[in-house]
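Take a look at this single chain, the form predicted alone, given in structure tokens.
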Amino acid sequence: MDMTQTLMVALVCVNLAYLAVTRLRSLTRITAVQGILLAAAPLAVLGQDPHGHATTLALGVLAIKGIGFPWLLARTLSRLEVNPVVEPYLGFNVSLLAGVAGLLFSLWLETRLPFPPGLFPPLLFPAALTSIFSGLALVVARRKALTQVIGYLAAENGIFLLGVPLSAQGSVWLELSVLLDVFVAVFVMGIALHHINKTFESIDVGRFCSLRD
């Protein structure tokens, strides 16, 4: 198993871990681990990099996804007076089974789609699609808004991973602009969560249905 395959297996494990952990701080740490692994993806997938585009992209991903996002999430969590236990709509075992089912579906779908030969390294497509599935599961199956922000990031990370093999020379700036857009979105979400907690004394989205005009 080469470095790329090892990296993809590690990303799959991280994606499934999103659905199994029960503490918010553990989710933020997993977000950091996923960001660090994603930073290694351009170097592992693109290989030789005479112009330094993959290196620049990897450093940008490390700074934003591996350091910036987790720090912002941890800072937001420390300022919110919130129960640190993840509160699911679906049980953790059911969520994990759904993640495994998403992985199996991704492996099957990889064999059915007519990709150009050599476009995706082995296991990259399933790893990316599992990240998207896990992120969507966090958004749908968890109660706290902060958990749903983390799910949004996980899904976006899967989309980014799909784009790594398609990165041509010079497209690094497009990729970084997308990352900066996501950074702004998470920053705004952090502010919104802070104000929601101050106003409603809870970030449980299930209580929003009790709001009246």
Contents of the next structure:
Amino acid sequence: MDMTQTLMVALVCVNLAYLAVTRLRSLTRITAVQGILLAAAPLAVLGQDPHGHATTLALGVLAIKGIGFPWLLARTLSRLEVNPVVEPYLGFNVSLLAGVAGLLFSLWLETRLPFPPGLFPPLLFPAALTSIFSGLALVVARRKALTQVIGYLAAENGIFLLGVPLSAQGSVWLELSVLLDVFVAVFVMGIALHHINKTFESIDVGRFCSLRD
Amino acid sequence: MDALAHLLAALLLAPLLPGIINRVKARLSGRVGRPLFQTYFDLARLVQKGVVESETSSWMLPLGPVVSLATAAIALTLLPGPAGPSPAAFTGDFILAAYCLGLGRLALILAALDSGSSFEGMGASREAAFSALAEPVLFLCLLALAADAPDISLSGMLGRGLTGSLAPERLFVPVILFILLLTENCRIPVDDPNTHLELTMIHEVMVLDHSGPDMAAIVYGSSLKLWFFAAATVLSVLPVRAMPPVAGWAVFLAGLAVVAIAVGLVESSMARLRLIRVPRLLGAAGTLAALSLVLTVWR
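Let me have the form predicted together with the partner chain next, following on from the form predicted alone.
All chains and molecules follow, beginning with the one already shown.
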């Protein structure tokens, strides 16, 4: 079985799982799974690795996206002591259907965009785009601020996946620095979540509507 | 002869599957359990009994079990065996098989409504709701199988194993078929076949008013249906048709036993889902089926 193909199908499944789960704890676990799969992506996609760039990138991603973020998110979750259920604006089954529609759209889009032939391995582009879509769906269709952080992460993971085939040209350091930026962003978001929780006694973003001057 | 062998085996061995499931469940909870052949004993006992029918019911009540048994047998006839295609295979036969199972269910639902009991009506309503959700999933799954089959019939689609370059999306098909097996055969996590509380029952509450040979037809029919889904699951994974007949048969029967054990393991390790969450399980299965179909067609 082709390693890259399996990885991409697994990533598509993870993207759909983001939309289907009902527990915040499960969402953080899915983030970990996606991080680990993404760490395998440079190794699978870039293949031959004479300078050790792919390995460096894979280790960086594994440390930050596979272990760091899920740990930070789980820690935030346990400290906030919020209701562990994901509260959706858009139902779970409808979200899943939207996810499949997003996959269909990205498969169609891949045939329409003028990519240099051989740049993306099969299924990488749809997997990356559905990850971005799932992330956006988590941001707009869920009530809790924590799911929005996870949505941001999922979208960023999609962008990272798009960058993996390009990092063969020595842009591995750029990728790593982006990784560091994202790490800081999630760190700051964790602090912001604490403040939101303290001010509103909830992390439900719907309550922001009650803000007055 | 090869063609009829599978049908004969199914008719003879189908009641063994519930026996295996019950034995696994019993062993895992530290009991000895019922004999493996208990379903055969039950059938023999039920056939010898008389039928008691409510005065308010009509001809529909005895018709339901007969239709459900007949349709399950027809669906099984269309399923290929491990050594050869089905004797009745034709292009598009999977639609007939799916709707035969649907017709059997409809007959049982009508019989349940005919009995006039409010509990049975409730069970019928739930059965109809869940099977309406399971049907599109089954069709999506069959379409995914048909997308690269040499022949668009159950015999062409099944028994080739996970074909081609072993594309990863094909791995979903047996998983979906297994979820459908649990749903269609009223197993945990969708329904509990052992429950005795009418309010929570789905399938079992529908058949409360049947007795004697009618009940035997229902029990036997549901064994055949279980065999249908278990065999479809096995045939979607294992390339039994490419093996020599004896090896194919051995692997097929072992596969069926593994599926039955897996059902027993699921039933022992999981609680029943809340009724409201069953559509979500089927939605997830449907998404997997759609994913499998999209990726198969896209290649």
